[in-house]
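Just the one chain here, the form predicted alone, laid out as structure tokens.
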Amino acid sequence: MKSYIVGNWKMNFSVGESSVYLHKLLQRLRGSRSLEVVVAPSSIALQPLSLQTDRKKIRLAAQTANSHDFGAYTGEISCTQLRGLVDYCIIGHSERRQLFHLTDKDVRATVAAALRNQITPILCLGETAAEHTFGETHDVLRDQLLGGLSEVSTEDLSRVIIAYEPVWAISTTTGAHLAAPEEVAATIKYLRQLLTDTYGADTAEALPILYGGSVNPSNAGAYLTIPGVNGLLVGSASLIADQFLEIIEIAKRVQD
């Protein structure tokens, strides 16, 4: 199965800075058939970067999208508008859910919108610190996973990527702390079993699951060697070329 390293730049870099940084990555990165490198810049940078990037080395992702294809939604960007610019779209990131009140209904509709526009959705799941403390992790993840996939046909499920990113482990979260690899392993195993019970073993095994949550070069190897993890969703470390490239090299070594 192909592995993925996805860099979420969030609200960082101007268009010019994004272009310079992408150029630096392209100069230093070697393409790989078994490892897909993806970066998610701000929406205003997507169009110029789509003309600049070499898709054999780096693919582009949107950080979010609206579930409607068109209409009177001031300030929004649809998957129809993103089609041809990006190959991926991050959907349901915890910051979108918490800060911008993205609902489960919005998430599942956007997943469906991405698929019908030939964009691979990266469906984000993750429990908050409170939900983790009170033992609600499995309930929360089950609702987010099955809810997010509820409008996806069995045939289209192979075009979806899942990203598990516990909210309490994100570096920008107050009181965040690293998730222990064994704890992540148990959660990934639960997600795989849930997918198996719902869609069957073959479908569950073929669906990529990424891990995210304060990923950096020091812990990337530990997370990438967890059974059932097919890559990483990287936040802050993706903004520093040396760190991001080191994570990519670690992923290549793990594959070998």
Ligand code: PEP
Given for the second form:
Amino acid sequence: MKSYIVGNWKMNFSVGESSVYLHKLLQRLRGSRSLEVVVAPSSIALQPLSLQTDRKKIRLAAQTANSHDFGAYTGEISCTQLRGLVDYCIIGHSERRQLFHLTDKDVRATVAAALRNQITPILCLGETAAEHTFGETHDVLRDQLLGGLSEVSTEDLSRVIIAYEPVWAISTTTGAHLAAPEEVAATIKYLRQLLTDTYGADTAEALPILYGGSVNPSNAGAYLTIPGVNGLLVGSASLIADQFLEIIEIAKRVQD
Ligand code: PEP
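Having seen the form predicted alone, I'd like the form predicted in complex with this ligand now, please.
Then the entire complex follows, led off by the chain already shown.
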């Protein structure tokens, strides 16, 4: 199966800086059929970067989108507007859920909006530190996963990517700490089983699941070799070209 390395730039880099950074990455990357490299710049940089990028090497993702196609939603950007600019859209990132009160209903509707606009949703799931401590991880992930996919037809499931990111392991969260690969492995196994029970083994196995949470060049290999993990969603380390490129090299080595 194809692997994915997705860099989430969050609210970093001006449009000019984003362009310079993309140029640097394009110069140093070779295209690969089996490894998709994706970056998610700030929304104002998407239009110029869509003209600049070489999609054989790097594809673009939006960091979020509104579920409506158009209308009176001041400040929002729809999947209809993103169509043609991006191949992917990150949906349900924990920062959107926590800081901007994104609900499961919004997430579900945005996944559907992305699909009807020919954009691949990267549906993010993850339990908070408190949910982790209180042993609620499985319940939370089940609701986020099955809720997020509930408007997706069986046919369209092949166009969805899942990203598991324990909120307590994301570097921007206060007190974040690394998730042990063994624990991530157990959670990925749970998610695969849930997908198998709900959609059948063939569909479940074909769904890419990425891992995210303070991934860097020193731990990327350990997460990438977890059975059932098909790539990484990288925040902080994706802002540093050498680190991001090293993670991509590690992913290539793991595939060989
Ligand atoms: C993220 O926010 O999606 C993320 C994985 O960030 P970091 O790599 O910085 O933990």
